[in-house]
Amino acid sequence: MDEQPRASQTVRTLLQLRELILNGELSPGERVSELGIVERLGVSRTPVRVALVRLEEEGLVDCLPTGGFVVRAFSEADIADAIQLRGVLEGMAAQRAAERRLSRDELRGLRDVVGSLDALVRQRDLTIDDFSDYIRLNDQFHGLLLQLADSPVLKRSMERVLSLPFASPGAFVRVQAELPESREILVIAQEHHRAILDAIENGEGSRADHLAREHSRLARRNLDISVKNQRQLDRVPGASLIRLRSA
């Protein structure tokens, strides 16, 4: 077989098995079957093994002592460690952004976004179409502040973290639309991410460091209020793998 085409059936089958487990198809604690795999997906064993050992690295399941898979659960804490741990990365790269003394024409793109979002959240009533919008968004000022950060270390890291979908910065965004304070929490997020553009724009690094690490304190205060409604659980995606302590 050639190299291209074994490497789309190895990027394919990562595709489909890592849909299985956020879906829900694999459970938390089930044991993942080789055999059985390469059954469902009608692939051959290597593709299989290529992507359980990518999953194992991505967090989403675990290797076993006596060999082996198991589809990992995910606690509150492990939740809150991923926000943690993302804003941490985000507070670095807003800084290291903010250091690089960037041009106007080099925080266009920032700058736009950040214009686009203002129009959104200056909305008087936001319908479940605005917040898919904010979403996107709210992704892309995400993506740009990394790019912007220049930075290939910070990059991995980052890929790594989001590789748990509850950890990406719209994640948790889902749960706000049918919330009384939905607008106020957009209208709080929307200030920070003017706030981090103006840091980075002057200069200042250790500000944006700030902002940006406060920015992500919004999510782990959806997911407080998530983890009490587990019909706004549900809307997280990854929801099948967390495991609450009522549970």
The other form holds:
Protein chains: 2
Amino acid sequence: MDEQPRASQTVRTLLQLRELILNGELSPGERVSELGIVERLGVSRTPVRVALVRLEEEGLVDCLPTGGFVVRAFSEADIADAIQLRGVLEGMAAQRAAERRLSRDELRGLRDVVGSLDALVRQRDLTIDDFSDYIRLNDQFHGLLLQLADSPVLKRSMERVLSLPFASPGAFVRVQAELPESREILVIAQEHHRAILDAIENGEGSRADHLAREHSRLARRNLDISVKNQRQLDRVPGASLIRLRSA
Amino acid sequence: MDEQPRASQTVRTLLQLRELILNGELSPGERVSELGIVERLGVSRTPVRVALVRLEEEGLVDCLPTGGFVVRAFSEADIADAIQLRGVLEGMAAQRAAERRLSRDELRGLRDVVGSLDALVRQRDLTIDDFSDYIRLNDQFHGLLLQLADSPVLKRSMERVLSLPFASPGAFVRVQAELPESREILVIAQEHHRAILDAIENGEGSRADHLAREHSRLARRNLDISVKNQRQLDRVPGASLIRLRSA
DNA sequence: GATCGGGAAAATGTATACATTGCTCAACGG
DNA sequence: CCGTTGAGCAATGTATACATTTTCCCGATC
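Alt. form predicted together with the DNA, vs. the form predicted on its own above:
To see the whole picture, the full complex is given below, headed by that same chain.
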């Protein structure tokens, strides 16, 4: 990965530790030993401790009552809830954006992204790169939506939900790419994007809200599909943190 | 305040530092010096540092790019957004509770609280103690609602929003108590509580959602009233963190 | 054989010393 | 007189030593 020699030990430790957890090098339920991390990352206990506190607030590790931390495990229900919650928050963002009666100028960014997505989805055969582009543009769409809501409080809350990697808008796109009906799902998702933009342009707050919520149900559907196939589930970011009942 | 000699230094420091900020002994925009806190609380820098990191995640202090922390200030818009966000999250909780088709048994707690609130609101003249009881029962109602939603992810998200003290359900009740129409507002709020319970009992998810959102608008209305009167605003918990444009 | 207890090892909680960075203020030069 | 620069200082970032707690293992006992 890209080194950040300028960054402080604390920041580097946080990033590296987060990656260790997300890449599954630390298993769910496993105690995260401070000394162990110290040896692995070559920093002192102090930055490790700060990073662990931050990761606990993020929800990636849990605080043991006796002291210390363990890597958190997430059930299918947890992921479904996180996706639903993201949908609700994006609904609030879309509704606020719609009710602010934004000017053409303010909406240009969102229109451009929707336009780019249109061009992408219109293609017949989609390559792996196309899906990467889709994920990037999709993330941009959701980011712009949040920005247009103009609410730091909402932004902060959303950022916390998205710190669970499988709750992010693009989390299940790579799974979806493997499905025979993958292009159809993209067409539907893009129709949602267009409709949300239309609702915002016309000041239709409630419609924007409901569309954003419905949009998140696509991710939920992809989750349901993934659960039936471990290989697909492994394509999801942070897959190692997922613990299914059956497993 | 109540001492907790059993708790660790870290926990005590977190609680005490949070109180210092909420009571206004540290002003918004003021830099929180580690050494200063060390002297004030008589602990070493380590627990202070951990407490500051946690308070930063809570949103009560901001991280300076250059290092260190400052007490955060909240605008009227921030508070309004936090109240709206709470309404949206409570809407999701109510909807989930409704769609789970809870048994009579599971709903007993909520019914009891609504019953107690009914008895309280039915009174002619309300004393200060009555308002305290109302706040307690009201908090119970909102807590039970969250519990019935059965979603740890949602619970965590809500807890973070409520860490902004003026976003809590009871934050503006003391303000409202001073208004001539205070009892009428209580009657309306209680009608909301009854209706939310009814919607949950009947599995009407969308109705429960909309009612919970509408319910939070009462807090928003009380905020608008408070903003016009500094003395009333001072009754709100964490009042010292509020910075109005005019001031 | 299982359970309880004790003790050693290892982990975290806490304090503090050291390093480094950013800030203040004064003095100098333009 | 103002701007700039440098040194000193104060604050945070980092490392580590010490204290306390927890855990785990082993042996003794029932």
